[in-house]
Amino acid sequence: MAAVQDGPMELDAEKETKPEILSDGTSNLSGNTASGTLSSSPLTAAPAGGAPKMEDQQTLIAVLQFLKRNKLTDSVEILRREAGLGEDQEDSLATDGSGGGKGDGDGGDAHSLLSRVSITSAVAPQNMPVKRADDQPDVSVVLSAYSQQGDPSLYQVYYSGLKNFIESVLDCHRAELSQLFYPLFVHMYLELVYNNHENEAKAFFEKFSGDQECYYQDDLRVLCGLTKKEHLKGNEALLDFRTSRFVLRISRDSYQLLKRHLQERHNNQIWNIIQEHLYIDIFDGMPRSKSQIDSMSGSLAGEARREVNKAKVFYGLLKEPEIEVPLDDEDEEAENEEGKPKKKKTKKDSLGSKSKKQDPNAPQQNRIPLPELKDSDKLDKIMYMKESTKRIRLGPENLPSICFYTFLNAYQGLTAVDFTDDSSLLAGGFADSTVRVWSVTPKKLRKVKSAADLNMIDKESDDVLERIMDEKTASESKILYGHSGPVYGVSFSPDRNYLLSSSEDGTVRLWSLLTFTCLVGYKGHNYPVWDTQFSPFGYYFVSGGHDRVARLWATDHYQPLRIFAGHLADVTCTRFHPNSNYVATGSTDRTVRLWDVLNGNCVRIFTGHKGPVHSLAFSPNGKFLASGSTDGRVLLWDIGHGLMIGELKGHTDTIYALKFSRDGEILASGSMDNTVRLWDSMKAFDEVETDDFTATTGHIHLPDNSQELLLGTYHSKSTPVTHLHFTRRNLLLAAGGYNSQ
C-alpha cells in the first residue's frame, strides 16, 4: 500500500473541469474567504406594545446621562428640547428612577439601565463604533440584561397568576397562550440565577419544571444544572437562548387578551420578559388548535417567524444536456429485420428529452458556475440513461426488492456510509479513522501504475485506460488512512474518481479512488465535522459540525466559499438540492434549514421536530424534503410553499437514512430500531391541496395517516440502518453493522 500524502496537493483533473468561479461575491461563488463568509441573520426590533410609562423616563434619563457623560452637550439639549424636559424635571425624575427599583441595588444604575436600551446609530456618536446585531455577542453584555428585575420572592406569584389567567381562558386562545410558558419559565429562572437568588430560582424550578411540554425535557435537564451565576458564563446553550429571540406565533385576539391581562394587573416583569426576549408574530384569523401548534413547535428557538419562508426559492431541475444516446446492437438487430420496431429508441429519445423544456420554477442555468461535462460524464450519462429504460415502475402494489450489506464482526466501530450512484463501490467511516472502500461487483479496486510504469505505455491505444491499471494491486477493498479521528460521513463524487470523508479530527479529505491516496485535507471547521456531501453535479461539496455551521467548499480551494450561518446547535447532517443551488441542512436545534449556495441565505427554517435531526432526502423532482429525527417521526416539507405537509409516524428511535427511490414514487426510512419502512410518498403528496395552504396565519391541517402511507416494514436481525440507496434500476440498497447486544 502506498503511503498516503497528508499535504495539499493539486487536483490536476479538477482543473480542467473546474468552472470559472468570479469574484464577484454577491452574484457568483468566489474562493474569497471574506466574501463568502456570512454571518448570522440580524436580531429584529421588539414587538409592538409600549412599555410601561416609568420605564421610558428611566430610559430618557439613562440616554441622557450617557450623552453628559460623554462631553456631548448639543446632543443633550436637542433631546432635552424634543422630549420637553427642563433641567429641573431631569434631576428630579432621576432622583425617582435611582430609587424607584426594587432590585438588588444595581436596578437604577444609568449604566444597567441603558443596557436594556439599544442605541441606534442616530443616536450614537460619530468616533464611537456602534455594535452591529450580526456581530458575535459577548456573554457579560448577553447576561447584563438579567441585572435589573423585580423582587424575587414575587417571581412565583408572577407565573402563577399568569398560569391561572391562561388556564381560565377561553379553549381557544388557551392552547396558543400556552406557548409562552416554556419561554417564560426559562428566562424567569435565569434572571434569578444570575442574580444570585439561588434559593428562589430552585423553588421556582421545582415548582413550575413540571408544567412544561415535555419535548422540552432535555432543555430543562441542562437548565436544572445552571444555579450559580457562574455556571452561566460561557454556557453555549444558554448564549444561543439569550440572543435568539423565542418566536411564538399567536393570533392577534389571543395577544390583545395577553396584553389587557398584563396591563391591568401591571405585571411589568413579565411584560418585559416578552418585550425584550421574545417574537411575537402576529396573524390575523381563527386561533390554532393545539395539535395545530403542536405540530410545528419543539425547536430550541420556537417557531419559524413567517416572512423567514416567503423567498423565492428556485426548486426546478435543470434543464438535461442534450446527449444522443447510440442504439444498443440488439436495437439494430431488430431494426434490420423488421425495419419497423423502434419502441427501445423512441423510449430512449423521450427520456433524454424529457426536460428539454425549461422547469418555470427551476433556476438560470448560469445562476451558479457548474463544471462543464466530460466525454467520460457524458458517457455515465449515456449508461444511466439506458439503465433508466430498464427501470422497474415501483408503487403500493410494486414494492422494491431489498438487499441489506451488514458490515459484521465491524469492531470499529461503522459510523458511515455511502454507496455511488452506479452502486458499484461502498464506503465506510469507522470509529478507528480508518474511511474502507470495497467493491460490490466482480470488478476488483485497482491503482493506477507508478510513473515509470505509465512511461512505457502507448498512449494512444484504445484500451489506454485499462492498461494504466496495475493487476498487481487488485482487491475486493482498500484502506484509506490519514484521520486522527472517527470518521462520521463519507460521500463519493459523481464520476466515482474522488471519496470525501469528514472525521472529528475537524478536517474533511479528499482521496482520490485512482491512487487511494489522500489528495487534499480541508480545514475550517474548529471542532467535529459530522457530515459531508458532494454536488450532485461534482466539484462543489458541503461539511457540516459541532462549532454550528455548514460550509461550502470547491475541491480546489483550500478555504470555504460560503458559510451558512445560523443554527443554534450542531449541524448534524447537510444535503445538496438536485439543481445544486441550495443546500438543507438538519441540526440538533431541531430545525431544517434550506440556504442559497449563491448567496449564503437562509431561504427556508423548518421547525416540528421533537429531537435533533439526523436525516434529510430531498424527492427527485426538487419540490420536496423529508427528513428524521431521534423523535422517530418522518416530516415531510413543501419547498416552495416553505410548509410542512406530512408527518410519518411508526419508527421507535432515531431515523439515520431516508431516500427517494428514482421516481420518487416511494420513500424509505431506516432507523436504529433496526428496520427498514417503505411509504407511499406520492400520496403523501397528492392528498395536499396546494390551493387550501394558509401560510400567512399558519393553520396546517396534518391528516394522521401514517399507516395508510406505510407500505411494509422490514426487520433485521440485530442490524440497525446507517444507509439506504436506490440502484438505477430501483432495487433498494440497505447497510449497516450488526451489532450483537
Second form
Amino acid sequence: MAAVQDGPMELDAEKETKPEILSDGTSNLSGNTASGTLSSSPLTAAPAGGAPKMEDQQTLIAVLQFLKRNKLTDSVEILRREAGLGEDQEDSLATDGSGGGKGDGDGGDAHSLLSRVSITSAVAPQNMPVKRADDQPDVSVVLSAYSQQGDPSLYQVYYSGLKNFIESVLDCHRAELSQLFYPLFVHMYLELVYNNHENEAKAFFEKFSGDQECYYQDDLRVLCGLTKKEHLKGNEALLDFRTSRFVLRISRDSYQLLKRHLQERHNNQIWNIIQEHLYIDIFDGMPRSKSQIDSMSGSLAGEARREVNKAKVFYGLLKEPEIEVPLDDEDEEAENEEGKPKKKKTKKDSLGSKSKKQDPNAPQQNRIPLPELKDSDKLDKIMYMKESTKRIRLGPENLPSICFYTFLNAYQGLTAVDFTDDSSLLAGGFADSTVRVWSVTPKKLRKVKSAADLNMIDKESDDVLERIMDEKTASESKILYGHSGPVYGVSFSPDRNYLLSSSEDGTVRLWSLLTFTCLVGYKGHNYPVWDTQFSPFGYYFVSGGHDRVARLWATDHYQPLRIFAGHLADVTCTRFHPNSNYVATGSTDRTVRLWDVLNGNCVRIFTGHKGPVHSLAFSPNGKFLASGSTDGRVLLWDIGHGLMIGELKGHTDTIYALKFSRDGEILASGSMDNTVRLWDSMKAFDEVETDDFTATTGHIHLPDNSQELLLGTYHSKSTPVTHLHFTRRNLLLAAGGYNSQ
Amino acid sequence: MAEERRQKLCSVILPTESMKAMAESVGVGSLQEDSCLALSEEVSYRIKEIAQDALKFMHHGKRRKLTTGDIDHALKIKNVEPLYGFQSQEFIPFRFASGGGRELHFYEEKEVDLSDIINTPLPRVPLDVTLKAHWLSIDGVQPAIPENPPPVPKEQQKTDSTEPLKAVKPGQEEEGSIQTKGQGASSAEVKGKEKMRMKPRSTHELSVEQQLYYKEITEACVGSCEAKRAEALQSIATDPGLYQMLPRFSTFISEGVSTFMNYIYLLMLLFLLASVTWLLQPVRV
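Mind pulling up the form predicted in complex with the partner chain next to the form predicted alone we just looked at?
Every chain and every other molecule in the complex is listed next, the one we just looked at coming first.
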C-alpha cells in the first residue's frame, strides 16, 4: 500500500520546504511568493520515519561532523551533551557508518548522510540556513538508496520470474501489470550498475531490453551507455528517474494479484523496488485495456497521479474591457458607400453583449494584476473588433487560405518565427545570433529620431507620433544584434512596441521596436533558453530552458516573479493561457504541465506523448490545449477535466507549430515533414463524451478518427514549417526556412 | 527482428588502440592495457553524453543534421572548454629549422604581395536572408504554381513519364482510374488517405497557333530539310513561351524514340536526341 502511506508524508515535507524557497521581495503580485519549486524534490523521498536506532545515531554523527567543519563548536558541544554521546563513540560510529558503503570513500558517505540530515530538520534546526543554500538534488544521497542489494546473479531470475507470472495472468490484468516491466527493468539495472556488477548489468540489459515498449527506446539508449558507477554521478537522466517516483495506475484487483504473487515467492528484491521507487496509484473498478494504458504512458516518470489533475482551473476567458466604439466618421461614410451601415451596427451590438456575460469558469478579473489599457491599446481593440466582423467563418467546408512566408538563403539557420497579432510584422530568430524583423505590409519600419532631433519637435501637434519617426531609416527589415548564441524563441508584445528573444547564451532580451535597440537582458536561466512568450495582455512573459524550469517575468523586473519547477528535463516550449492566469509548458520529459501564475503551483500534468513536446496551443475559448511532439502526433487535452480527449496522427516528423483559428474551428499544425495539416477541432471536441466516470477515473477511450478529422494536407517544396499564425480575418500564415538540398 | 534491435542498443566503445594512439600523440608512451580499457569506456560514455545533448540543439535549431556548432554548444552546457583550432588547415602549423647549432620552430608565413590582394576582385557576398510569400492554399485548394510542389504525387509522375501512353487522359478518366487501381493500388491508397485537396488536373488546350507551331516543329525535327531542322531546334531552344508545350514535346520525343528503337532507325533517333539537347538549354531550366 505504498500509495496510502506516502501521501500525507510527502505533503508535510512540502509544507516544510515551501517558506524557504525564493523569498525574494520582487514579486509585485498579490499573494505569496513563488513556491512549488521543490514539490518534487528528491529529499522528500528519503526515509523519514521508522528508521532504526543505528541510523539515528549516524545521522547525529553526520550533523556533528558538519558543525565541526563549519567551526560551530558551541553547537557541537550542546548537541553532544543532549544526545549523550562521547567523543570516542562518535569516532567509532563514524567509521562504522562508512563501512556500510562498499568501496565508497569516507567523505562520500558522510556527505550523503549530511544531505539526508537536511530534511530531518527537527534534529538540527540551526544548520538549516546554511544547508538550504543549495537545494539541488544531491546525487550521492539519491544513489545511496541503491546500496542495499541482493545477489546480483539472481536479478535475471527475479525479473524473468515476474515476467513469467505477468504473462500467465488473465488477459485483463496482463496489460496493467505489464506497466511494471519498464520501471523495474531500469531500477534493477541501475542497482546492478551502482553496486559495480558491470557484467551482470550488461547481461541483464541485453536479455530484457528487447521486451520494453518501443517508445522507451530513447531512454534505453541513454541507459545502455551507463555501465559504471562513476557514470551515475552527475547524470541527469538517472537523477530524474530516481528522484521522481515512477507513477503507475493499476486497478485494485491487479494489484492484489501482484502482491500475492510476490509474497508467495518471497520476492523481496522486486517488492522493495516497488515500495521504494514506484508509486502505485490504485483505483477501484475494471482494469484498463492495453490501448487505454498505451495512450497515457510514455512519459519519463509514468502517468500523472490522479489527484494532481483534480485542482480547479479557471479556464474561462476574462471579461473584455468595455470600450465605447467611437463612431468613426470616415469609416462610417465608407460603409455607407458600400450600402450596409445597418448590418454593421447590429454586429457591433452582438459583440458587445457577448463580452458582457461573465463566464462561470473564468478567474476573477483581478486575480492576476494586469496592466491598464492605454489609449493605443483601446484603438487596437477597436481595430480588432472591426476586423473580426470581416472574419471568415471556417469549417470543414470552408478551409482557410494559406499564405506561406519562405525564408530564402537562411542556410538552415532559421530557428524561431513570430507574427504580431495584427499580422503586420514578422520576426525571425537565427542561428547566427541575430533577430530580424520584417514588415509584411507596405508600411516600412522606421526608427524614432535621435534625442536632439526629438527636442525640435512640436509636442503639441496632433501628428506627434508620426513626427517622431525618422523617415531616413525606413526599410523593410531591421536586424537586431545582441545575443551571443542561436536565438531559439521570439515573441512580440501585444502592443507591437516590444520584442522578446531567448537564446542559447542563457538570456532573454527585450527589444524596443521604436528604436530597434535592446532594452533589457534578463539573466537567470544560465543555460540555453528554448522558448519565451509574452502574456496576451503584455507586461508579463514566460521563458523556459535547459535548466528544467520555466520562469515568469515582468518586463520591469530583472528577476523572475515565479519559478515553475517540476519538469524532469528541459522545458522546450511555453505558452500563456488566453486569460493570462495560467502557463502551459512542454518538456523533453514528454509531459505537458499547466502552472498557476498566481501561486506557482502545478495544476495539471498531461502524460501520453512519446517524444519531447515541441509545440503547444490553447484554443481561443481557453478550454482546450493542443500539444505536438517529435513523434509526429498532436494530442488534445481538456483543461477543465484534466483529460486527454484526442489524438491526431498524420505527421511524420516533429511538429513545431500549432495554432487554432480565431474561432477555434480549425487546428493547423506545421511540421518538419514540410507539411501544413488542417484538423477539424470542433468535431474532435464535440465527439468527446466526458461522463462522470471518465472524469473521476481519468480512463479514456480515444476514438481512432484522425483520418476523419484531417481536413487537408499541404506540402511545401522543401520548407519545414516553423510557425503558424491566423490573421484576425482567419487567413492562415505559415513560415519556414527553405532547405536547399 | 528483436535480435536486430538488441544489437543496435548494445553499448559500443572505442577500441583501445585509439586510446594508445591518442596517448602517444600527447607524449604518454607506455599505457597499460587496463588503463586503456578504463579510459576508452569513460571516453565513449562522455562522447555519448555530449552527442545526446547536441541532439537537443539540433532539434531546437529545427534541423535534421547535426552540426559542429551543436557539439560546441553541448560542450558549453557541460562546462567544458570549447574546441579550438579547427581553423588550422594543417595538423601541425609549425615548421622546423636548424642551423648554426640552434633549433627553431616557427610559423611559416609567406610573403604576400599587397598589390595582388588589392587587385583581386572581392569574393561574392553571400546572399542575405530574404522573405518570399506565396499561396500554399487558396480556400483549401493548393494552386499549381512553381513555388508549390507538383500537384501530382511523385509515383504518379513516374508512371506518367515512363509510360506516357497509359497516362490518364482527361477524356478517359474512368478507364484510367480502373487501370491505376490495378497497378498502383498503393499510390491511390496513399492519395485517398491523405485526402489531398489538389486541383483537378485541367486539360491544357493548345491554341490554334500553338498547334500549328507544334506540327511545324515536329515535322521539321524528323524531316529531311537540314536548314529547317536547324531553325526548328534554334526555336525550341530559345523560345520562352514553350512552357505549356513542353510536356507534349517530351511525349513526342519519348514516343518517337521507342518507335524508332524498334526499327533501328538510327538517323531519326539522332534527330530526336538533338531536339532533346536543344530543349534542355539552360534558358528553360
